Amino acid sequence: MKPVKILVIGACGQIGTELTAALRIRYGAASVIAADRFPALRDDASYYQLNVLDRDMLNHLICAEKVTQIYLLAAILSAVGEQDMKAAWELNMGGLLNVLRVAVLQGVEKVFWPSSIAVFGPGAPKHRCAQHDLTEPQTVYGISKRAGEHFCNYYFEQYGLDVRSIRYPGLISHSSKPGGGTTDYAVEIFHQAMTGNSYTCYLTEDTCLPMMYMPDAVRAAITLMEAPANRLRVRTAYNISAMSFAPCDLAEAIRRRVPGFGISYVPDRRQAIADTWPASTCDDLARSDWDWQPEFGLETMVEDMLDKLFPQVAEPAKSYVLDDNYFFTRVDEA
C-alpha cells in the first residue's frame, strides 16, 4: 500500500483553512500538500500555488508528490456565480474534470468533492428534503453540482475512481471570511455583533436553512473518506444535515448571549436563492453508510463561536476591533 499523501486544492478557501489542519493534525504535515491560487500566504513547505484548471500543472504536482488523495474545494459559491456564470462554470466543472481526469492517469486512490444543497430546488419537498427527491437547480452553483455529481458516478463507474461527496448545507466558520454563498450571513452576524454594531440580513427573518458548524463539516469529509468503499452507496453526493434555522433564531440565540444585539431585514438578490432550497434535509444513508452523526446544534455552535471570536463577552465590545482576517484584537494591544 502506498504512503498516504493528500492534497488539499482550494486550502485557503472556508473549508480548506481548518479542512487542511485537521488533516495534518490526523496524517501528518508532511503527508498534507495544500495548494490554492494565492501565493503562500505565510512559511509553509508543503504549499504549492496551484491554478486547478491548468491540467498539466495539476499533473505534474500530482506525479511529482505521488499523490494518493486529493480533496477538491475550489468552487466559486451560490451568490457569487450568479454574477459571474462563465467563471462559476469554468472554475466548479473545468476544475472537476481537470481532477477526475488526473486522478485516473495517475492512480489516485480517492477524491473527495464537496456538492450542495444548492442541487434542490422549488419542486423539492421544503422538509426532510430526502436523498432521492427531486433535483431542479436554479442557480449556476447548483446546476454545476449537480452535474459534478453525476460526473462523479460516472468516473466511479467507467473508470473505478473513488471519488465521495457530500451535499454540505450553509456552512458557518469562525476562522475564515465568507466566501460568497446565500447563508453568509450566519458568519456575518457574529462579527457584526461582537463589534457592538446591529447587523442588517439579506434574507427575511424567517428564511430557514439548513446549516452546519465548521468542525462538523471537516470531521464528515474526512470520516466519509476513511470509509469502507463497500458500505457506500451513493456515488454522486450524501446528504447530511446538523442543524435547521432562520435568521431570527441565530439573532435571539445571539442576544442570550449579548444582551442588546439589534438585527433588521432588508432582503436582496439572495432571498430569491434562499427560497428554492429545502429549510431541512433527511441524511438517513449518511447515518446508516458511514456512521454520520452532527456534533452542534445551534446553541453549542453559537457558543463555540462567541468563544473563539470574543472569549469575554462579557467585556464591552468597543474595546475589540475586528481585523481583516476576522482576528478580534483589544485596541489597547493593537
Given for the second form:
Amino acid sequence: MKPVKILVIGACGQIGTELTAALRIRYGAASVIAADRFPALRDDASYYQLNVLDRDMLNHLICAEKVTQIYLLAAILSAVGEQDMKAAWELNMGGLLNVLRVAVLQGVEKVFWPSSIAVFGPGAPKHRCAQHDLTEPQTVYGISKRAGEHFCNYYFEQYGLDVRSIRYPGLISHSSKPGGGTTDYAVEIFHQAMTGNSYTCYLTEDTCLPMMYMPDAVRAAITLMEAPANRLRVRTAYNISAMSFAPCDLAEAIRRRVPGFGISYVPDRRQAIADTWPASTCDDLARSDWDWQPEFGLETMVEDMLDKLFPQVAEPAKSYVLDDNYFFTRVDEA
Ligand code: NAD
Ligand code: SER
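Alt. form predicted together with ligand NAD, vs. the form predicted alone above:
To see the whole picture, the full complex is given below, headed by that same chain.
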C-alpha cells in the first residue's frame, strides 16, 4: 500500500484552514500538502500556490508528490456566485472535473468534495428535508453543486474512483472568515458582538437555516473519508445535520452571554437565496452508513465561539495559510 499523502486544495479558506490543521495532526505534517491560489508567504515546503483550473499544474503536483487523497475545497459560494455566474460555474465545475480526471489518471485512491444544502430548492420540504427529496436549486451555486454530485457518482460508477461527499449546512468558525455565502451572518454576528457593536443582519429574524460548527464539519469529512467503502450507499453526497436556527435565536443565545448585544434586520438579495433552502435536513443515511453524530448544538457552539474569539477581539480573524507546525500566517487579501 502507498503511504498516505493528502492534498488539500483551497486550504486557506474557511474549511481549509481548520481541516488542514486537523489532517496534519492526524496524519503528520509531512503527509498533508496545502494548496491555494495565494502565493506562499514563508518558506513552507508543504504549501503550494495552485490554480485548480490549471490541469497541467494540478497533474504535475499530484504526480510529483505521489498524492493518494485529495480534499477539493476551492469554490465560489452562493452569494458571490449569483454576482458572477460564469466565474462560479467555471471554478465549481471546472475545478471538480479537473480533479476527478487527474485523480483517475494518477491513480489517486480517494477524493473528498463538499456539496451543500444549496442543492435543494423551493420545491423541497422545508423541514427534515431528506436525502432523496426534490433537488431543483435556484442558484448557480446550487446548480453547480447538484451537477457536481452527479459527476462524483459518474466517476465512481464509470471509473471506480472512490469519491465521497457531504451536503454541508452553513458553517460557523472562529479561525477564518467565511467566503461569500448566504450563511456568513452566523460568523459576522460574533465579531460584532465581541467588539461591543450591534449587528445589522441581512436576513430576516425568522429565517431558519441548517447550520454546523466547524469542528463537527471537519470531523465529518475525516470520518467519511475513513469509513469502509462497502458501507457507503450514497455516491452523490450525504445530507448531514447538526442544528437549525434563525438569526433571532442566535442573537438571543449571544445576548445571554453578552448582555446588551443589539441586532437589527435589513434583508438584502441574500434573503431570496435563503428562502429557497430548507430550514432543516434529515441525515438518517449518514448516521447509519458512517455513524455520523454531531457534537455541537446552538448553545455549545455559541459558548465555544465566544471563548475562542475572546483573545482575537483586538484583531478579528482573517484568512490564513498554515505552516508545517500548524502555525497560521495571515494572508492580507488585496
Ligand atoms: P472559502 O471561499 O472560504 O474557501 C475557498 C478557498 O478556495 C479559498 O481559500 C480560495 O482562495 C480558494 N480558491 C479559489 N479559487 C481557487 C483556484 N482557482 N485554485 C485554488 N484555490 C482556489 O470556501 P469554504 O467555505 O472553505 O468552502 C469550501 C467548500 O465547502 C466549497 O466547495 C463550498 O461550496 C463548500 N461548502 C461550504 C459551506 C460553508 O458554509 N462554508 C457550506 C456548504 C458547502
Ligand atoms: N454556507 C454556504 C453558502 O451560504 C452553503 O453552501 O453559500
